[in-house]
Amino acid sequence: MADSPLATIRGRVLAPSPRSRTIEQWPDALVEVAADGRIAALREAPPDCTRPVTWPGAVILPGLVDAHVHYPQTRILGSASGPLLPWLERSVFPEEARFADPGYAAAVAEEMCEAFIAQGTTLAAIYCSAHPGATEILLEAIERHGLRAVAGLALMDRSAPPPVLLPAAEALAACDDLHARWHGRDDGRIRLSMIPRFAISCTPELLRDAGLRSREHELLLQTHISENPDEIEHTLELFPGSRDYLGVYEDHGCVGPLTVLAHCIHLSEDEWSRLRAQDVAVAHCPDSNFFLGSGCMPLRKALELGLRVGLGTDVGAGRTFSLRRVAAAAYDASLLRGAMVGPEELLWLATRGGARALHQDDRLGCIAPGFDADLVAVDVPARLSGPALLDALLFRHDAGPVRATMVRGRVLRGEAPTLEPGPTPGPEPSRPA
């Protein structure tokens, strides 16, 4: 990781709107970055600009935001043993049991961080295992690599093999300890969240205490909902007093503006209305939904309801760490639902939308003055512009790689920028993104 931020970045820029699901294209722009890593200005490069393009052939966009991913599933990416509940038993739980071993957990944490950087993901909402030590190891790796994360212990005290369970009192004490030492580290770069894995894996007491801590400490609460019909049926058997799956979480204080629900495939109309009324965020995970045969979430419906929506790789049911591929899967799923969501909106969801879903939109997801310079440079043919540029960026699976990934203007890893031959011409007024 670079010791100091790049002062000026020149190139083609894709700048998401702060509010509408649109992207402004700047064919040749200068992004000025202050010493604190925030963007000071975005302006057109003047005709006589002598500063070379920082990464020739690349396009610059905000860092990608993974709204839902599982750390202990990194090495079982693509393990075909689904659907959901059999897949958990055959592939996931045996793998997650290995995270009791600190050496194993450390090796996988490195692999996950390297994968984020290689794919241009600068912020991720991460489910850890039920092992406090492994969670600590991941947070240390995130800090060392310079990435951002919202992460937490996976809370599970029933309905799984003993090696991946942790009694409620012990799990909550570990959450309190991790929160005290890690939450808000480095000006909010690392944050803790409460993660009752899903209702099946939690006793009512654990669900209630997770919701209580989320509210008391203003922590995100991440969980799954309505991914699979068998999952829904089993959930309602365990919680017979609740009206529906969402009602289980409502009854235990786990639903509100800080809640991020993954999947949301088989929700009723009433459940969708209640999500809107309670300002719940949605993590859309189309690739994993395809892989496990779970179904297609109605993305257009969620957007029309005004819900905050981000895209999640959901590794390891998801088969890639690339949010560009996930956006392509979201496009395919929207076509199957008969309500297309196009590439401009999808790129917005993978950047600005994810920042909003994770309550970090005050500083992330835009390329504009005042926002942190979390950026990614991706190879896209220079001849492309307009819709063709977005199509190539998201839908060409064999298109160009990520050239560089930056957090607060510091290059975490990637090709060194082109050397600067001389000073940039004098400042010009910033144009709003």
Given for the second form:
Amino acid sequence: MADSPLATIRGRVLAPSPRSRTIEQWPDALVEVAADGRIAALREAPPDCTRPVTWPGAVILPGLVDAHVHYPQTRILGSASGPLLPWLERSVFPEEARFADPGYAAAVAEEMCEAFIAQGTTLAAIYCSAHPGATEILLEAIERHGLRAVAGLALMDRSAPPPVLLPAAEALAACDDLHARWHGRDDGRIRLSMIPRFAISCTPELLRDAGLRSREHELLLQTHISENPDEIEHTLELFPGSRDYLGVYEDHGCVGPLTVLAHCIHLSEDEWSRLRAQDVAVAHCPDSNFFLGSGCMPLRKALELGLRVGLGTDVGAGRTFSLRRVAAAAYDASLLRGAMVGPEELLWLATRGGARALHQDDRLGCIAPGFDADLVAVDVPARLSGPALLDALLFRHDAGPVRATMVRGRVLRGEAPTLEPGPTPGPEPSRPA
Ligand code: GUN
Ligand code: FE
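Alternative state: the form predicted together with guanine, after the form predicted alone:
Next comes the full complex, this chain leading.
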């Protein structure tokens, strides 16, 4: 039986297609949200509709998906000490050590959740530090704020200062404990993930056990790959038996459809074809790649291979929590690679693409009946439509802010739509009895 609508939202709607990288624009639509937080209907407002526009001047799109972000780097966002390896030493590891302190961890978890909501991010794939306590604090904050996350401990048992490491046995026990208590909470709003930080930070045993748990419990496995030439060289020194960087992860059971690889900048043709063969997802982090001087990932190539691709802020190498800004950086990077990816495809990647990369596309990334009402309202001048609207949404950094962020019909920030199912003129959509 269909639930009665919790709210009817009226406005300009940008509705991503389920599979093709296109966005359907509805100039004046009604989105009905049922009491269970799912979308019951999307239809054109009738000509005589008297319901006021819910957020005048705003467009409504699905919640943005951050496919790669680091919780303990929230406060070092913009710390300029790149490239990658010196930046990790100078900026990241000293900051991550502070997450041994629960008070510090709690304050930063609040800041991160507030930043997600302010930027319209409703789902994020989050690397924590190696501290189980801080990881739990982050999960509590995500739960309390009504956000979604697929998160986990950053697994690291070597190649960094002792305060940011955790021996493999302890780390895996903590993963098991967090998994048992948190995974799938609130109908899958919160999920656990295995996160061997990158091959350099993991002993072969830890990599192997992370891969094993990912497959055993069907957990996303997230890691970094091929971001920087010095990183690649050091990886191959540590794993001389593997044929290349991807081979290191393959040799330890870390590659498959549950794998999400961040960066993927300097992969060989052979590595790209193996990613495709194994249905691996890519987290494209262009703003971070610019800030650390890492290079430009060949986004068009990844798309043409048919890989699932999401966009990641990669805060704190990324300088923003805004997926709109990341989409703009992705545009710049695509031009530098000589193969443009335009705003329609980029907005699709920031919403539907992220949901697919994180295996949450059964319920997220579309505005259509049956999908969860994870919605964002963003100010865009009312005179704009068509391609100009998408250009303004993604490329005018001084343009309008996020007006409202909603998960399952619940407004996390901004003006709530009318919560009464007031009269909707015009024919009712047909509903199953
Ligand atoms: N490689 C390993 N750790 C990190 C990290 O924290 N950020 C980025 N950008 N790359 C990494
Ligand atoms: Fe990262």
